[in-house]
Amino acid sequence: MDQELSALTVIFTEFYYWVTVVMMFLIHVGFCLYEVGVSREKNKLNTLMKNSMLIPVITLGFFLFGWWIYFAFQNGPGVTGALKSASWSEPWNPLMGPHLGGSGNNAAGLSQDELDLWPRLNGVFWAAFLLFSWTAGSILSGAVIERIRSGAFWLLSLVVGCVTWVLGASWGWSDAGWMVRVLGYHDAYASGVIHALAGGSALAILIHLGPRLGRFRADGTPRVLPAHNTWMIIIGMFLIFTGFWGFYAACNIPIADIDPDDTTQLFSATTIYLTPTTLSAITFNFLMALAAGMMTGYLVSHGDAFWTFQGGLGGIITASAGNDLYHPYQAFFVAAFGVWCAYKLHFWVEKKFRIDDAVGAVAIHGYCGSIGVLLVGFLLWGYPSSPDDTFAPITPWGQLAGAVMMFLLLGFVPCYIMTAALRRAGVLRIPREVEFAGLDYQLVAWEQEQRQEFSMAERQEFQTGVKEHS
C-alpha cells in the first residue's frame, strides 16, 4: 500500500468488518437466550448446549473448506466457467493466519494489489461470513429443539453452515456469481441465501423428524406448549434485531470508487454485488421493515408477544432482498405481506402436514425469505444487478429460479436426503423414554443428588459444631 490513501480506506475497511463481526455475535446471544425459553424446564440446558457447541463445529468446518467453496464455485463450476483459484482461502494458506503483506513475501501467489488487501481483511471477511454460517446452523436450532440428538444435529448444521449455504452465496450473493451474471438474481442482505435457504433445510428435516410427544391430538389439532420463560424470548429477539444492524452492516463494502467511467473518484458504499447503496438508505428501510412486521404480527396473532416480535423478525427478513433499492415505503409494505402469508402458512402447514416447528423457523425464514425474493422480481424489474452491464437484470423469473434455487435445491433437498439416511440408521431422534422425561433427566438427577448430599453434609458439620459448643 504504498498510497496513503488506499492504506487509510483498507485499515478502516479492516476495523469496519471487525465491529460488524463483534455486532453480529449478539445475534447467537439472542437465538441461545429466545430457544431456552421457548424449552420446556426438562430440555432447557440440552437446547442451550446443542445450540452452542454449533459455533466450535462450523468454526472449524468453515476455516478447513466453507471459506474456499465461496470464492472456488462462483462459475458454478460448469455454467459461466470452471472452477475459480482462490489460494488466499485455502486453509494451509500463509494468508490464513497473521501476515502483513508487502512485497517480496508472496507465498500465496498473489499480484502486488491483491497482497495489499487480502492480508489485513481475509480474517475479518472470514469472520463475517462464518457469523452468517452460525445464524444458518442456529435457524435448524430452534424448529428441531426437545427431539433431536445433538451428533444429528451438529452434522446437519455443519453441512448447511459450511456447504449448502455457502455454495447459494457463492452462486448468487456475490460480485463474479453465475446466478447474477446469468439469472440477475438479487438478494442484497440474504433473504434467499440465508434465511429461505436454512428455512427449507429446517423443513426438510423436520418433516423426518416428526412433531414432539402430545404435539397434536387424535384430530391433528396442535396442542400449544406455553414457553417456560417468554421474557427470555424477548429479550433474545431484542438481541436478534441489535445483531441484525450488524448483518446489515457486514453486507455492504463500507468505501469503494464506484466511477463506472473510471474518468473520476466517486466513492460509496456498496452491496456484496458492487452496486452502490448507503447505510443512511438502509436504515430507514431496516426499521420500516421492523415496524411493519411487529404491527403485522401483532394484529394477526391478537396481541402473542411470541408472534409480535417474531413478525419483526420476520418483516426485516422478508424486505431484505431488496432494502438497497426500496423506498421505505415498499420497504414497510413487502414486510406486512410477508409476515401476513408466513403467519397463515406456518399454522396451515402444521395443522395439514402435523409439522412441529417449535419456533416458527420455517415460517419467518423460510417463507419470509423466499416471499422477499420473489417481490424484488417485480419491485425492482428492469434494475441493474451488477455494475457490469454484461450480467443480467432483474426479472421475476430470475427471481423465481432463485428462490426455487435457495429453498428447494440447496435448502431441502441436501437435508431431505441426509435425514432419511439418519433416520434410517436410527441416529436422527432421542429415545421416547428419553424425551418423555426430559432431555436434562441425567443431569438435574445428578444435581438433586448433590444437593441432597451437600445439604446432609451441611446440617452434620452444623449438628457437631453445637455439640462441641454445648
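Bear in mind the structure is a predicted one, so any value in this text is a computation, not a measurement. Numbering follows the first chain given and starts at 1. Under this definition, the rigid core comprises the largest set of C-alpha atoms superposing within 1.5 Å between the forms. First, how it differs from the form predicted in complex with its partner chain.
- Phe12 shows a C-alpha shift below 2 Å between the two forms [criterion: core-superposed Cα displacement of 2 Å].
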The other form holds:
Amino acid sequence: MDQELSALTVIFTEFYYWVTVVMMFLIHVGFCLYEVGVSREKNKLNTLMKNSMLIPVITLGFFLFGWWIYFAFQNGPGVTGALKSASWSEPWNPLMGPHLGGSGNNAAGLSQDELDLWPRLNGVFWAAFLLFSWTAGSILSGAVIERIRSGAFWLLSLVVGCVTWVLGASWGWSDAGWMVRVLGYHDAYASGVIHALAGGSALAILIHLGPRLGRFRADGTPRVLPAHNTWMIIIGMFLIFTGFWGFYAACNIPIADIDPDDTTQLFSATTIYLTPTTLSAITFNFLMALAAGMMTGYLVSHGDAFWTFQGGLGGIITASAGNDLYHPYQAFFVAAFGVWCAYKLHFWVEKKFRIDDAVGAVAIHGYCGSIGVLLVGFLLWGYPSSPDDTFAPITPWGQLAGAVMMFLLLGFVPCYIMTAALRRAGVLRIPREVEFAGLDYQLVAWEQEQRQEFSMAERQEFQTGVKEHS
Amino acid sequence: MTPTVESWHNTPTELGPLYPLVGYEFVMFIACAAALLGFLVWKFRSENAHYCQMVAELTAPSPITTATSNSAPTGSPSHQDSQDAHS
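Could you output the structure for the form predicted in complex with its partner chain, given that the previous block was the form predicted alone?
Then the entire complex follows, led off by the chain already shown.
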C-alpha cells in the first residue's frame, strides 16, 4: 500500500508539472503576440522571429548547462560550501533521457535514491524551469525591439536564460540556496529571481543599445510610437495572465509531507523552499494582485489600455514574492503600490536618461519585481524562511540584499559588460539605414513585387477572357 | 546496432535507460554543444553579411538620382557611426 501511495505521488507530481509546462507555453505565445503588436508594420516579422528563436537557443543551452547550474551552485560556491554534486542534472547523465529507474545497464553508477526519484521527475522539472528561462529571455526581447541584431539578442538571452537567472534561482529560489540560508531571502513566486533580474538585464542592454530613431525630440521629450495592432497586445496580455497560472503552480511542489518530526504524516503543497502553502491561498492572492494592478494602471494612466494590462502584470509580479503568506488585502495593496511606483519611475527614467524601453519591461518586471522583494522584508519580517530552523529568518536587510543581488549584480552588471563588448565589436545594433527602411524591408519589397506581377497577370487574363467572350 | 531493450518481457524493475547508444552520452553532448555554438556563429556571420548587403542596396543611387544629378551620392554614415551616435 505504501509503495502504491508513493508511486501515485510520484506519478501525480510528474503529471502536475507536465500540465504546468503546457500552460506556461501560453506565456510565450502571449509575449510573441504582444511584441509583434507593439512593433511597427515594417518590423513585425523580424520581431516575431527574434523572440521565437530564443526557444531553441535557450532550450539547448538549458539542457547543456542551465539545469546543472541550478543544483550545483546552491552553495555559491564558496559561501556555504563547495560545488554540489548533482549527477542527475549533468547533460551526459542517463537520467537526462528516457529512463525507467531500473537497475539494469547502470554504467553511470546511479544511486538507488536517484533511481527512485529522478527518472520520472527530471524531464518535467527541467521543462518547468526551462519555461521560466524562456520568460526571462522574452522579457528582454520586448524592451529591445526594432533595433537589436537577432544574433546579439540570442546570445544575451542565452546568458540570462541559462546562466544568470539560473544562478539567482540556485542561490535564492531553492530549498538549500545560500541566500535563503544566510540572508533569509524569500521570493516565493519569483518576483526577484526572474522579473527583477530580467528587468535589470534589459536596462543594461538598453543603455548600450540606444533609442529607436526618432524616439526623442531635441529637448529630450519622448515621442509616442503607436502600436501597429492593439488587439494583438491585449490578447497577448490575456494569454500571459493565463500562462501565469501555470507559472504559479509550477513554483509549488504539489505533494509533500510537511511534518518535520515524521511523527504524523501531513501532506500539503509547498513552496520551492518546502514551506507549506495551498493552491487556494495563492489563487486568492494572484487574483487580488491582478485586480489591484489593473485598477492602478487604469487610474495612473487615465484609462490607457496598454498600461492597464501592463499594470495587471506588474501587480502580480510585485505581490508574487510574498503571495504564499500575504492576506489577499495585503496582496492588493502591495500590488497597487508596486504598479504606481513602476509607472512613475518608467516615465521619469525615460525622460531623464532617454531610455527607450518599447514595452515598459524594465518598469513592469524590473521595478515591480524589486519593490515586491523589498516589501516582503517589512511585511513578513521575522517569518522563518525555511522549515530548517538554522536558516536566517526573513528581514528587510536580507530582502534588500536580495533585491540588489537580483536587479543589479546578477541582472544589470553581466548584461552591461556583455552588451558593451557586443557594441564594441559592432554586432549589437542594426545599421540605421536598415532601421529606417524597416527590418522586413526586403520581404515587403518582394511581396509588393509578387503582388504587382500577380495583378498584371490577372489583368492580362481578364482582358484575354473579355476578348474571347465578345 | 544492439538495442538497449531487447524484450519488454524482462523484469520491469531492471529497465534503466531506454534510448540507443547508452554509454555515448558524452559524445552526443559535445555534438549538441557544437551545434549550438555553430548556430550562433553562423547567425552572427550571416547577419553581418545580410546587413552589409541591405545597406549597399539602400544607399545605392537610384536610376532617377543618377539621371538628374551628376554629383556623387552622399554616403550614409557607417554602421559603427550609427552605434556611436547613441553614446
